[in-house]
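Only one chain comes next, encoded as C-alpha cells, the form predicted on its own.
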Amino acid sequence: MTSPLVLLGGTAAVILGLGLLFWPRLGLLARLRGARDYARRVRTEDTLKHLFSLEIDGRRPTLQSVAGALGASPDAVAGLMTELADSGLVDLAQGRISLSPRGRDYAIRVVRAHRLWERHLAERTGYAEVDWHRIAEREEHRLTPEAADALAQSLGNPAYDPHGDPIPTASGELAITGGLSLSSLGPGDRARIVHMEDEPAVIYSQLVAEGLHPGMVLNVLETDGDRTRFWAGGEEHVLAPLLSNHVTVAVLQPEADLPEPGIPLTQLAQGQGATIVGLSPGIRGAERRRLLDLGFLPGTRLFAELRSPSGDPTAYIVRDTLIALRADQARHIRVQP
C-alpha cells in the first residue's frame, strides 16, 4: 500500500511543476509568450525603420528589399505587410508599400532611440567605434520613449549621432542633411565630412581605421576612376570608390576652410618638444577621458622621449611623467612643435 507521505510528495511535485509552467509572468509559458511578443515587435520595428530609411533616400521599398533587410523570405514578408497594414502602420494602396503617418511616427521613435544610444556609447562608454551600431541595433528595441527623453537630456539633447546623422527630436522633427559623396569631388576641392555610413560594418571599420570622422576637413589631391587621394588630419589618405562613396561631405568656401590646428603628435620627431593645442573630435568617450586624465590637455608642453625599435609605441614626457602611446592614440592629439 502506498504511503500517504509518498502520495503527498507526488502531489506537491505536480503542483510545483504546474506552477513553474503556468505561473503568471514568471512561468515557462509566460516567458515563451514574452519572447515571442518581443521578437514580433523587433521584426515590426526593423521593418518600419527600413521603410523609413528608403523614404528618406527617395527610394521605393519592395518585398525583396524588406526581405533582404530582415533576412526573411518574400512570402513571410508578404504576410508581415498584411499584418502591418491591418495595424494601421503601413499603406498598401495601388500595390505600393509606404508608411502611414502612424507608422512613420513609430519609425522615427526607433531611429531616435538608435541614434541616442550610439551617442551614449560614443560619449559615455569604452566600446570600440565599430561596435556602436551593432549594440544600438539591439538596445533601440528596449528603450522606451520616456527613457529616450531622459537619455537625451543627460547627453545635453544632442542634434547629431557620432556618424553625423541627425537625431529626431522628442516631437518627431528630423533635420534633413545634404551633402555630396566624397567620390564626386575633384582635385583642389576642400570639404568637411558631415556623415559616414555605418553599414555595412566591414566598410565602416575601414573608414574608422583611416582615422576619418565627421567634422574633419579634407583637401582633395587627386581623383580618378580607381581612387580618391586627399589630405586630412595631417595625413594623406587614399580611398577606393567603394569606401569614398560611404563618406558624405559638404564643400567649403576657401574662407570657411579652417583645418584642425597643429599637427598630429605622431609627426613629432624623437627629442622634439611641442605644445598640445587640442584633441581631435575623432576620439571620444572613455578613450578621450583617459588622455585628458593622463595630462594631455591644451597648453601642456611635452617631449617625444623614446620610440620603440618597431616605431610604435612612443614614450612622451608629459608633466614630468613618461607615458607611452600607440600611434592610433597619438594621432588624435594635435600639437604645435
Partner chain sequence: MPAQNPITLDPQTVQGNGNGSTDAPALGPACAACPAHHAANLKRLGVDMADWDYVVALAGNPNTGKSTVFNALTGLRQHTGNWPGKTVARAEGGYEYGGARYKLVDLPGTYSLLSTSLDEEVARDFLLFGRPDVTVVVVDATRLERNLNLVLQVLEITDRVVVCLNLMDEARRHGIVVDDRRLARDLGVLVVPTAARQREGLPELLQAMQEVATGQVHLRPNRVHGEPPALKQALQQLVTRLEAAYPQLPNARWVALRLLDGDERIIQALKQGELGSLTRQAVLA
Second form
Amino acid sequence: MTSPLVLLGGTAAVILGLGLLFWPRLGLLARLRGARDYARRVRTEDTLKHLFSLEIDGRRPTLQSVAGALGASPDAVAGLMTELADSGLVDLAQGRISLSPRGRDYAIRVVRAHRLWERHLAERTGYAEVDWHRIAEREEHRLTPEAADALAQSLGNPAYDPHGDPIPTASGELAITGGLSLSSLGPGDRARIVHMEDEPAVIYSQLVAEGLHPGMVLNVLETDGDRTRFWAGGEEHVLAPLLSNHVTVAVLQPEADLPEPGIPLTQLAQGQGATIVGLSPGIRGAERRRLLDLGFLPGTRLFAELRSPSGDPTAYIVRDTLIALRADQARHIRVQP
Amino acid sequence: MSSPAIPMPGSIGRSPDPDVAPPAAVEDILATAQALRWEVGQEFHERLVEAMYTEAARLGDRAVTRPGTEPRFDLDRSIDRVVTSRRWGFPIMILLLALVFWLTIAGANVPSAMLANLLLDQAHPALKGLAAGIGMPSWLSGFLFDGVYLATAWVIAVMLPPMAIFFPLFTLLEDFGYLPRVAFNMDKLFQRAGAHGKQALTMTMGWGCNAAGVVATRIIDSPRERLIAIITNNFSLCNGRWPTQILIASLFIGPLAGTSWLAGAISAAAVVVVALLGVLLMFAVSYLLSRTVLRGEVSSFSLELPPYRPPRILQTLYTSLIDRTLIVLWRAVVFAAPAGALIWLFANIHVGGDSLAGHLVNLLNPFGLLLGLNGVILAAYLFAIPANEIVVPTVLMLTVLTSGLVGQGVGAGVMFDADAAGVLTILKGGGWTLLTGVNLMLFSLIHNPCSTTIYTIWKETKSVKWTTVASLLPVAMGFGVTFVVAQVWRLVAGG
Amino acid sequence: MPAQNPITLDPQTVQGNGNGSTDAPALGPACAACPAHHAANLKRLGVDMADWDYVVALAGNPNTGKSTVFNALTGLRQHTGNWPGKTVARAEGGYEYGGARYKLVDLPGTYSLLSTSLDEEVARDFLLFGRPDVTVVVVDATRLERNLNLVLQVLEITDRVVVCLNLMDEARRHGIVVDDRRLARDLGVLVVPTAARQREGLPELLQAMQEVATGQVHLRPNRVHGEPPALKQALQQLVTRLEAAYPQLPNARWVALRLLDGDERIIQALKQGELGSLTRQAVLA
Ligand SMILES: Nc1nc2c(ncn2[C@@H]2O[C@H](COP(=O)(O)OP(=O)(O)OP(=O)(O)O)[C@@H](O)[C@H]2O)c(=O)[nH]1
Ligand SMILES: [Mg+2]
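Given the form predicted on its own, corresponding form predicted together with its partner chain:
Let's see the whole complex now, leading with the same chain.
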C-alpha cells in the first residue's frame, strides 16, 4: 500500500487545485467567465446613474465628471459615451451630454434596484450599516427588473430606502424629497432625520458611528460657530458642518414633554427591572415587528431574569413570559430602570 | 357533503363566491391604500400593535385576580438558575446526554439478546424446518426466510430495544421543558457560526429523525438560516444510526476497558463523543456556509422559555412507545424486508464465477481500504440509502459471504446472527480492526442522509441545488474524514 | 351507551387512531342535568373526516395546548411538546358531536396576525382564507394579557370565535383566578375554561363549538378602536370603498388595516378575487 504521507499530501494538493479552479466567484474559472461582460454593464449603468443624479440636482454632466465618477480616464469615457449614444441611452447633441428617455428609464431601474437592495440589507440581514451602500452598489447590477419587483413585494413594497431616499416605483415614478440640512438648524429646534447621504463612504460611516439613523428625533442644543451640538437617541452629539451637511431633516413642532431617552436594555443587570421607553429606529422591518408582537412595547415592565452561560442571550420576563433576546436586538430597546 | 342543520354557504374546497368585485374597483382600492400609506406614516403599525396590547391588558386586568405580589413560578426560576448557570449549564447538558445513552445501552443489552435469541436462533431454524417439511423449493425458502425474514428480524432485534428506551427518555426531557434551555445555553455558539439559535431545537429533533428535524426547521423564519439548519441537520445522529453506533462501540470500544461494568460506560462515552463530534461538525459546516455561499443575513432571534411542566411519566412512556417506537420500527421493517430480498438475490445470482454482491464488494474494496473501511461497508451503505437501519445486518451478511467463513452461515445471503460475541467473530473474520470500527462509527455519522430525508429536504426547499448539496456534502466530508483518520492512524501505528 | 364514562385515559381513546367505526365513549362527567351532556356524545373519528359539516380551526399562541386539545377531541396523536413551535404544519382530524361531523384543524402557534413572518404563515393563511366555521382560540390562562392580544386580532377577522381558556390547572396552582364570565362579557364571545391535559372542560368546549357552528348563539364581539385620528380617517376611507365593492365583507376594517400595512398576501387576495370568499360569515349572521 502507498505510504499514508504521500496519500495525504497528494489529496491535499488535488483539493487545493480544484478549489483554486472552481471556487465560486473567486475561482479561476469563475473569474474568467463573465468577467468582461459584467464589467461593461457595470460601467454603462454607473454612467447612467451618475448622469441621472446630476440631472435631479439640476447640474450638467461633463466628460470630466463622468470620468471622476467612474474612476476612468476622460479618453476612455469619451469612447464609452459614443457607445452609449449609439445604443440610444445618451444624447450627445450640441456637445452636451444628457440622458435619452430610454437611458433615464434604465437609470431609474438601477436606482430602484440599489435602494431596494439597501432596504433588504437593512431589514433582513446583519450586515453593518456602513456596508449597505457598497453591497448594493454591486448587487444593483445583478438584479433583474423582475427580481427587483419580487424583492419589493417580499419587503411589503417599501416607499423609502433605509437612508430615507424614496424608492422609485416599478413604473419608474420617483418622489422628490424635500427637507433641510441639519447644519441650517438653530438652538432649540426639534427635527426628525429624514435622510443621510451615503456617499462618500467616509462621511457616512462617521455619521453611523455617531449612532444616527433616519427616523431619529433630535433636539438642537447649541450652534457653536458652524458646529451643531444636539441631543438624539439619548446621547449628545457634536457634528462639524462637513458632516451635518450630509444629514437632511424635517423640522418638528417643539414639544414640551420629550420622552425620557433611557438606557439600552443590554445595560440592565441580571435581576433588575425596568420599563420600556421605546424601540430605537435602528431596528427595522420584520425584527421590529417580532419584538412588538412579543409585547416589547413602550410602557411595558420587564425584568432581566437569566443570562445564558455563554454570555449572550438574556432572558427577560415580559408580560408573565420568559423571552430570550440576543444582545444585538436588546440594545435597540431603550428602558428606564 | 352531508346536509347540515343550517345552510352553510362555505367550507374549504368550495368554488369562490360569485360576488367578486370588478377589477376597476379593486384597482381603485389598491391605489387609495397606496396613497394613504404615505399619509399614515411609518409608525402606523406600532400604534396599532400598542392599541391592541393596551386593550388586551385592560381586559386581562379586569378578568384576572392574582395572589398578592409574590413572584410567580418560583420553582421554575430556581431550576433555571441551575440549568443555565455559568458553572453547571454545560456540564448538566452533557451529563444528561450521557445518562440517556448509558441508560439506552445498558438497558437495551438484555432485551436485544433475548430478541436475537428468539427471532434468529429459535424462530429462523424453525421456519426453515417448516419450509423443508412442506416441500417448499429451497430457493423460495432461502429468499423468504434467509432474505426477507432475517433482514426484518435483525432490524427488530437491533432497533427495538434501544429505541424503546431512548424515545421515552427524550420525550420526558422534551415535556419537562428542557429543550428550549439547551437552545438558550448554546445560542452564542450558533450566533458565532452565523446560524439561528433555534437550530439547537431542530438539531435535537434530528436526534430522533432527520426528516422530522428538517421539517422542524420551519420554526426558523429566516430563509438563509433555515437552509443552514436543513443542510446541517444530517449531523445529528438519527435513530437509524444510534443502534449502529451503540453496537460498534460495544463491540470494539467497550472491550478496551477490561472490566465489564466499565465497558458499558466507555461505550456510552464513545457514543456521546461521536454525537458531540456531530454537533461540532454541525457548527463547523454552519460556519463555513455562513461565511461562503450563504453569507451575511444574520436575522433576529427570540425564544420563549416555557414553564417547566411535570411530565406525565406513564402517559409519555405509553405514547412514545406506541407512537414513535412502533412507527419508527414499522418504517425500518418496511425498508428492511425488500432490502433483505434484494441482498439475498445479489448474493445468490452468480455472474462470471462470483455473485453480484461479490463483484460489488470487490469493486469497492480498494477504495474502502483507503478510507480505513472496506468494500463490504461501502456496499452496505449503498443498500442502506433507503434506511440507515439496515447497515449492520447488510454488513454482517456481506462479510460472511465474501470472507468465505464456513460454519457460520447457512448459505449465501443469510444474515445472522445472534449475540455480540458471534457478531464480533464474524467481523474479525472479515479482517476488521479497531480502525475499521472507529471509522465505521465516523462514517455512520458523516454520510448522505437517507432517502426519506433527502425527499423531505427537497419538499422543504423546493431546490434541486440545495438538496444536492445537502446530500453530497456529508458523503464527501465522510470520505475526507475517514481517509485522513485512516492514513494518520496507519502513520502512527506504522501500518 | 357508555355515556356516563368518566374522562380517563381509556384504551379506546388511544387505539381509536384513525378508526372511525368504534363507538368511543362519551367525554363527560356524570352531569345529566347539564344540557351539554344530554344527547351529544363525542365520537372521535381520527383521520376519517370525509363529509364534514363544519370546519373548526384551533388557533392560539405557541405552546398553549392546541395540539393537546386536538388529540383529545379527535383521538389522534399529534405530537405535543413543552416548547413553542412544536407544531409546524397543519394537521386535520375529525369528530362527531351532537349528530354533526366536524373537521378539526390544528394550526401552528402564532404570536400575532399582524406580521408577515414565514413561520406564522400557515396559521395566518388558514384563519383568513381557510374559512373555518368556528375558530377556537386556545389561550394560556396564566398569561392572559399576551394571549388576549391574539384573541382581539382574531376577533377582527371573524366573530365566530370560542375562547378556550386552557391550562386552568396551572393557573390554579399559581393561585391565579380568572373570571371567565366577565371575560366572556367583555370579549362578546363564548369563553370555556379547560385543562386539556386532564380533559377537564372539554364537554363544555364541544358544546360551545356546536352552538357557534350552528349559529345557536348570537355573538357580538368587542373590537378595538383605539387608533389615532389620522389613522381612523384613512381607515374610514378604505372601509367605505371596500364595503361598496364587497357589501358582504364582515371584516372590512381588518382588510383595510392590512392594506395600509402593505400586506402582500391581502393585496394578492384582492387582485385574485379571493376576498370574496371572506364574505361567508356575513351570510350567516
Ligand atoms: N398542565 C397542563 N399542561 C398542558 C395542558 N394542555 C397542554 N399542556 C401541556 O403543554 C405543552 C404544550 O402543549 P401542545 O399541545 O404541544 O401546545 P401547542 O399549542 O400545540 O403548541 P405549538 O404547537 O408549539 O404551538 C405540552 O407539554 C402539554 O402536555 C393543560 O391543560 N394543563
Ligand atoms: Mg401544536
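What you see is a predicted model, and the numbers here were worked out from it, not measured in a lab. Residue numbers count along the first chain shown, from 1. We call the rigid core the largest set of C-alpha positions that still match within 1.5 Å between the two forms.
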Superposing on the rigid core, is the Cα displacement of Gln64 between these two forms 2 Å or more? no
Once you line up the core, how about Glu305: does its CA shift reach 2 Å between these two forms? yes
Verify the C-alpha shift of Gln267 between these two forms: is it 2 Å or more after superposing the core? yes
Shift in angstrom of the Gly295 C-alpha between these two forms, rigid core held fixed, comes out at 9.2
Quick one: how many Å does the C-alpha of His332 shift between these two forms once the rigid core is superposed? 2.8
